[in-house]
Structures are given as structure tokens and as C-alpha cells.
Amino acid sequence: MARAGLTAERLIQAAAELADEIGFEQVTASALARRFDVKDASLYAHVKSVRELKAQVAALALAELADRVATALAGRAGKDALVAFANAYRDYAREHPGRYAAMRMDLAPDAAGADAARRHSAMTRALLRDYRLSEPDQTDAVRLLHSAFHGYANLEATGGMGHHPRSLDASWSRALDALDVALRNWPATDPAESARETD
């Protein structure tokens, strides 16, 4: 019988919360019982797996993430959008560890957070809009773009760049006048290129 009071969303809220103070992979059916002081078993009344909890938990951070980026870009363009989206990115990665960690689950394409994920891409190319770029640059800058905040991020959160005095939000400013320098200068994409993927 479910405990009362436990709830589906409760259960998620709390499993993004442990992620965000114990991480990710530490986020198990005994933890989070823990933290409801009830047995394992009960959350599963609730909740198919731990993996689907946590399948849940990544679609919760995408949409946060989702939300937080929204906010940032909107009434902005050009490098004003590019350096609004990616400090809300890396300032989410920051605030949540846990969560962000849960972003990089492969999720099926018709789970929860695929809506949420798409909307990534699709305010990705917004931001682009003033950029000028057609396909298939687009979604090379997509994909750079992407890689760069999600590199940076994880480097960030795992120490990887704490060797040298310089500070890390000027390299980071410094990163984004270059991203900004970059997509302005995009260089010209193959003709033959192009037409091989078309056929």
C-alpha cells in the first residue's frame, strides 16, 4: 500500500534534490527511502524503476533548464543572446551538479524530457538567427555550441581547470567573445559537401 502522502513528484523532487547534494550516481531506491523514512519497497507503488526515477529527474533539469534559458534570451540577439544562454547554462551546471549530471542520461525519444531537450535546440538556432547561418553550418554550430558550454561545465564542476591562477569566468568571457568571433566568421561550407548529403 503507498504511504500517504508520497507522491510520484514528490519522489522526483526529492531524487533531484539528493542528486544536487550526493550526485547522481548516488541517487538509489535506499537513499531516497531514507529520506522519507519508509522502506524500498514503497516507493515502488509510485514509481516503475530507479532508473525511470531517474529518467524523470533528467527530464525535470531539462525543463528548468529549458525555463532558465527562455528567460535569459528573451528580447536578446546576436552575441547578447549567445552570452545570456550560456550563462544560464553554466550557472544551472553550477547550481544543480546533481541535476545537470542527470542531463546527460540518452533518453528515448518519446520520454518526458525529449520535449524539453528539443526546446534546447530549438532556442539554440534562435539564437543563431542573427548569425546568418544556413544549413548545414547551423547545426554544426548547434553541435559546437553544445560541446563547448557542456565541456566548460564539466570541466568546471570536475576541477579540471584549477591549475592555473588565471580566473575561470574570464576565461570564460574570454571563450565567448571567441564563440561570438567564430560564428560571425563561420567559413564556407563545401559545395560538394553539401550536395553529398542531399543525395
Second form
There are 2 protein chains.
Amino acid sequence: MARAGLTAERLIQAAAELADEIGFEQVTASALARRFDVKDASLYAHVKSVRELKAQVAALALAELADRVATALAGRAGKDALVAFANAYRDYAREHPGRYAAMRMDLAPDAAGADAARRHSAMTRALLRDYRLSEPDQTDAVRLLHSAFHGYANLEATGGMGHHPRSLDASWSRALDALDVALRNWPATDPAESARETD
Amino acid sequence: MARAGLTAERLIQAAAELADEIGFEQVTASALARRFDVKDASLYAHVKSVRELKAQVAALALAELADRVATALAGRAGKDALVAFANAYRDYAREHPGRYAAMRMDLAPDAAGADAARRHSAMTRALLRDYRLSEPDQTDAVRLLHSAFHGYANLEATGGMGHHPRSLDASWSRALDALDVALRNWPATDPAESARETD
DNA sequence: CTCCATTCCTAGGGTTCCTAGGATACAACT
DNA sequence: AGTTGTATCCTAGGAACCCTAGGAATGGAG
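Right, the form predicted alone is done; let's see the coordinates for the form predicted in complex with another copy of the chain.
Complete assembly follows, chain above in first position.
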């Protein structure tokens, strides 16, 4: 009776693969145990709970995505950087639907997750450098870009776009054009609003 | 022994309220039955499955949101309309987190859901009328706006924005300014790209 | 070879989803 | 009122999942 050689890492990795194959919701202790030819109870030597395991899958996905974005961004600036970032994001979501679904669950804000979030934020600020926005505009722009990327990937993943004939790729490309326009012509702060802000 | 008076409608409604109170994930047949002082098995006379019930909650939410947006949009045009639409969307998400979470599950593309999706699309096109975009630009813009709204509400709901000091309300307001800029200066189709599209 | 920690298993309790079949309330009809 | 019928609700129970507790085997260190 050889041992299966379970490890927290290997479990998380396998759970991520399983999520991509059968869907994040369907990732279950029994299913994961089956994949290692092991009883489900055996997993609990390495993992506190299924919930925690899933959170760690989310953290893994965040980290992987940050890596991809980092390499995509290397040596690019301006709109090139914007497009590279956005495509890295979207491609990851499409190649790894289960991991991507993991990213968008109510995440326990643990150390790994918070760190990954910081990396994403830093990356986005790097991509924005060429647009020369100062605070707080930069933060606002980061949030808008995250929202747009996240939202698009999501709607695409859940089929929320309807089945319009217009190609999703083409729309995506135009959306990036439009965001580029918005960034290059970032609206000046409305003086009235600014005054209110510092009241 | 008085009867509880269960109905598909009342179950869906109660499930929606329950979702807002305890979270969409936590909506369970037993919890719902408890609320009606009934055994969980009794629900299955009115509902095919929990999964289907949840999908119907999603459809309900879609419909409610469409109503809100419709009234918010009445009598407005241009950026006013954009802001009204966006705020209706975001406010709904914040007032009804459970229903909103329901909207973003892998929805069975049933009749009700598809209908609601059409209403949303129509509404967005109405809001865009003043920006005078022609197809396929209009479709692209609809998709970008949906993505941005959806994404922002999502990130806000799951705490995905980090805890930066900058106010989420302020960022949201600036994001709308930026989207308004993008819509007013919608980029012309790149001739090379357009040629590729018709190849 | 013995000891030890780790790994994995068996056993079992609790929850949830769902089905099947029986009992009961309510309404309509005679 | 009494009867009949239908929809409503219950009891009973099977299957899957999550997790705990305690026992056995495995593989490495001394």
C-alpha cells in the first residue's frame, strides 16, 4: 500500500486543475480525494477545511495572474501596456475558468491574498505611468480599469453578454481603445466637487 | 394545524430576502423551510430544485434592477442619464447584496433571465442615444458600460478594492466622468482593423 | 532494529438535497 | 351536512458532502 504523498501545495494545485475541469463550485473534498485515490478524511491532515482550501486556490490564481501580467507588461508603455495587461487578464480568465471563478469568491483577506492584491495594484499603476496621472486620479483610474477588466471577463464567463452577432473579441478591442481615450483625456477634477471633498 | 400557504412566488421572494440577510450561498432548503415553519421536503411541491430556486431569485433580481434603472432613466439624457443608470445599478447592488450575488451565478439561460437581459440591453441603448453611436460601436459601448458597472459593484461587494483611503464614492464618480469622456470621444474604427473584420 | 512522526484509514455524527408515499386541510358539489 | 377530490404538508429514508476522533501502517532517524 504505497502512500499518495499528499501535501498542502499539491492539494491546492490539484484543486485548481479540478476547478478548471469541472467548475469551481464542484470542487469537493470527495472529488479531490478520489483524484489521489484516498479517502476524503485524509485531506484534513493537510488542510483545515474545504472553504480554506478554496481560498488558497483563489490566492494561487491571483499570484499566477500577477505573474502573467508582469511578464506581459515588461518593456511596454502607454497603450501597448494597456492592451498587454488587459489581454493577459482576459486570456487567463478564459484558459482557467475555475481558477478565475475562485478569484471572485468572498475571499478571506489572508496574507497571501492581500499580497497578491497589492501586486495587482502595483502592476496597474505601472501600466498607467505613461498616462501621467497624479493622485487621486491614479487610484480612480486603477479602480476603473480593474472594474472594466473584471466585469468583461465575468460577463464573458457567465454568458451575460447575450448572443449578439458582434464578436466579443472585437468589442473588447474597442473597449480598450475607449479606455485609452478616457485615460489620455482624464477629466479634470470638478472644482465644486473638489471643494466638497476637502470640507 | 393551519397551512403555511406556500407558493412558488412567495418562496422566491423569501429566498431573495434571506439571501440579502444571510448571504446567497447560505440560502438553503432547510433555512427557507424554517422561515415558513415547514419541513424542507415540503418545498419540493413548488420548486424543482434548490438550484432552480436560486436561478429564479437571480431572474427576480434582474427584473427588479431593470425596473429601477428604467425609472431612474426616465426624462434624462446624456451624462445625466449615464449617472442615473450607474447609480441605480450600484445602489441596488449595495442594498441587496444577496440578490446581486444571485445575478452573477452561472444562470440557466431560461426564458425569464433572457428577457431580463434584453431589458437591460435595451435600457443601456436608451441611455446611449444622446451619444449618437451607430452599430457596431453602440454594442461595444453597451458591453463596456455593463462590464464597468458590473465590475465595480463586484469589487466593492467582495472587498476587492483593498482599503485605500480614497473614497469609493469619489472614485466611482470620477469613473463615470471618464466613461462619459470615452463615450463622447468614441474612437473611430481603425481602418486596418475594420478591413480585417470583413476578411 | 527499534522508535517515532506522519500519513492514511475506519467509524461515525451532522447537514443538505431530493424522492416516495401517506395523511390532512380546504373547497366544491350533491 | 356529507362526500369527494386535489393540493398541501408530513414522515421516512437514501445519497452526497463536511469534518472529528482515534487507530493502524509506512518510511525515515537513531
